[in-house]
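Encoded as structure tokens, the following chain is the form predicted on its own, with no partner shown.
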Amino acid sequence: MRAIIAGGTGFIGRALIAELQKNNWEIIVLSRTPSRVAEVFGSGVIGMVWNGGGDWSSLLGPQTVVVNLAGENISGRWTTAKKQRILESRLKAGEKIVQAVKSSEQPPAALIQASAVGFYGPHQSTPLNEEHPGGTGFLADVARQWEDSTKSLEKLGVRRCIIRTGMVLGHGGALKQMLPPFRMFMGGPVGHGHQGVSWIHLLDEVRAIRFLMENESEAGAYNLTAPNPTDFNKFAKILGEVLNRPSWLRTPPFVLRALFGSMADELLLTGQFALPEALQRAGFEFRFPDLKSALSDLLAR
């Protein structure tokens, strides 16, 4: 089988490519600079230009799965320009994929479309499965439009799986940013700490994506989160225990708002308790279903 991946040089994309390589997939990464693909992955991964038209669309067909992970990183202060880049990068990627599929002689076997648990908007303690409607706010609106950017491909008979990913724990991403204060004995919860943290180990994230790529009967929305979400108070406590560090120093909301603007209220001070019901119903088994085992594995390496 062949995978064509948009966003393959990002945090999740790199881990996914390593997972696919171990399982004998041919891999093509779409990039504005294909030479960077060779630098990152070596000769085993082919880089192709996004706007190559027929170059990569000619590779579509029943043996090919497209994975759309492309989009501006949401971390950092949300200026008006940053928010515009977050949205437009996702919509443009979806538009290019739709155009390529429509111009090809054969559609791909499937499309894996990235999204996020931010789709549900801020929630208190309500457990959320894939049947819950979309919420309100900037992130929820971005996620909804991101998902819809490739929706038209379903009418062409393309099997489409939407992956609503939570906080991915790995050697990078959010965990990388959390570790320094904990290691300096200055770690702790952010805000009141009751906000939901829907997390997933990076290995389970990419295993779940491959699971959906390979299972022809699966389609629709899937929460890519571990089956045991927690709140930030418990998350900080367990991270402190694994690091053998205290976890008592709470970051006040006003500090986060001063640093990150509206991002603090939508991403750091609120959250969701999202459950992977559709994924488990499909038969996927998590390697790291509980937070302590996930953090212990990552921080032991």
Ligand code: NDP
Second form
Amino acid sequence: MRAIIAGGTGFIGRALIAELQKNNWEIIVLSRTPSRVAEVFGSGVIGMVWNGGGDWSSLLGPQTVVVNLAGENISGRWTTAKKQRILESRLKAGEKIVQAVKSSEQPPAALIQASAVGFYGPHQSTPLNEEHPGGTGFLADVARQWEDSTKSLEKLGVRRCIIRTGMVLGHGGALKQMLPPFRMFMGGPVGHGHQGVSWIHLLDEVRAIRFLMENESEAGAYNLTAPNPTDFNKFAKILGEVLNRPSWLRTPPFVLRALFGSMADELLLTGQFALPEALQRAGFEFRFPDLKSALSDLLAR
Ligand code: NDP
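Please give the corresponding structure for the form predicted together with the ligand, as opposed to the form predicted on its own shown earlier.
In what comes next, the whole complex appears, and the chain from above leads the way.
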């Protein structure tokens, strides 16, 4: 089988490609700078340009699964221009995939469409499964439009799985940004600490994506989150224990708002307790269902 991965050069994409290569998938990465694909992956992965008119529609067909991970990274200060890039990069990626499928002779077998648990908007303590409706706020709006950007492919018979991903824990991403204060004995929760943290180990993230790519009976929305979401107070406590560092130095909301603008309120000071009900119903088994085992695995290396 062939995987065509948009945004495959990123944090999740690289791990996904390693997982797929172990399982004999042929990989093509759609990138804004295909020369980086060769730099990152060597000759085993083909890189194709897809902005500015690169035509990759002839690569599609029934033995192909497209994975859409592309989009401007959401970390950093959310200026008006940054928010626009966050939204538009995702809508353009969806649009380009739809155009390619429509102009192909044969559609792909499936599309894995990235999204995020931010789809549900901020929620205090209610556990959220995939049936829960979309919420309000910038991230929820982006996620809804992002999910909808490829919805028309379902009418063409493409099996579509939407992956509403939580905070992915690996050697990179959010965890990399959290570690320095903890290592310097200055770590702790942010804000009141009761906000939900729906997390997933990077290995389970890419195993779940492969599971959905390979299971022909699966379609619809899936929370890609471990079955034991926690709150920020417990997250900081467990991270401190695993690193053998204190975890009581709380970052007040005004500091986060000064640093990150409205991103602080939407991503750091509020959260969700999402549950992977659809994945578990489908028979997926997590290697790292609890936070301590996930962090110990990542930080003991
Ligand atoms: P990364 O930011 O690491 O990678 C995303 C890829 O998208 C990049 O490698 C890049 O590929 C491409 N890209 C970046 N900016 C733009 C842009 N402005 N326009 C078009 N393409 C762009 O993301 P992750 O791997 O961490 O995540 C993959 C997807 O999953 C993202 O859309 C993210 O929002 C979502 N997600 C991630 C979570 C996480 O914890 N990591 C949590 C929830 C959702 P290239 O330069 O080769 O074109």
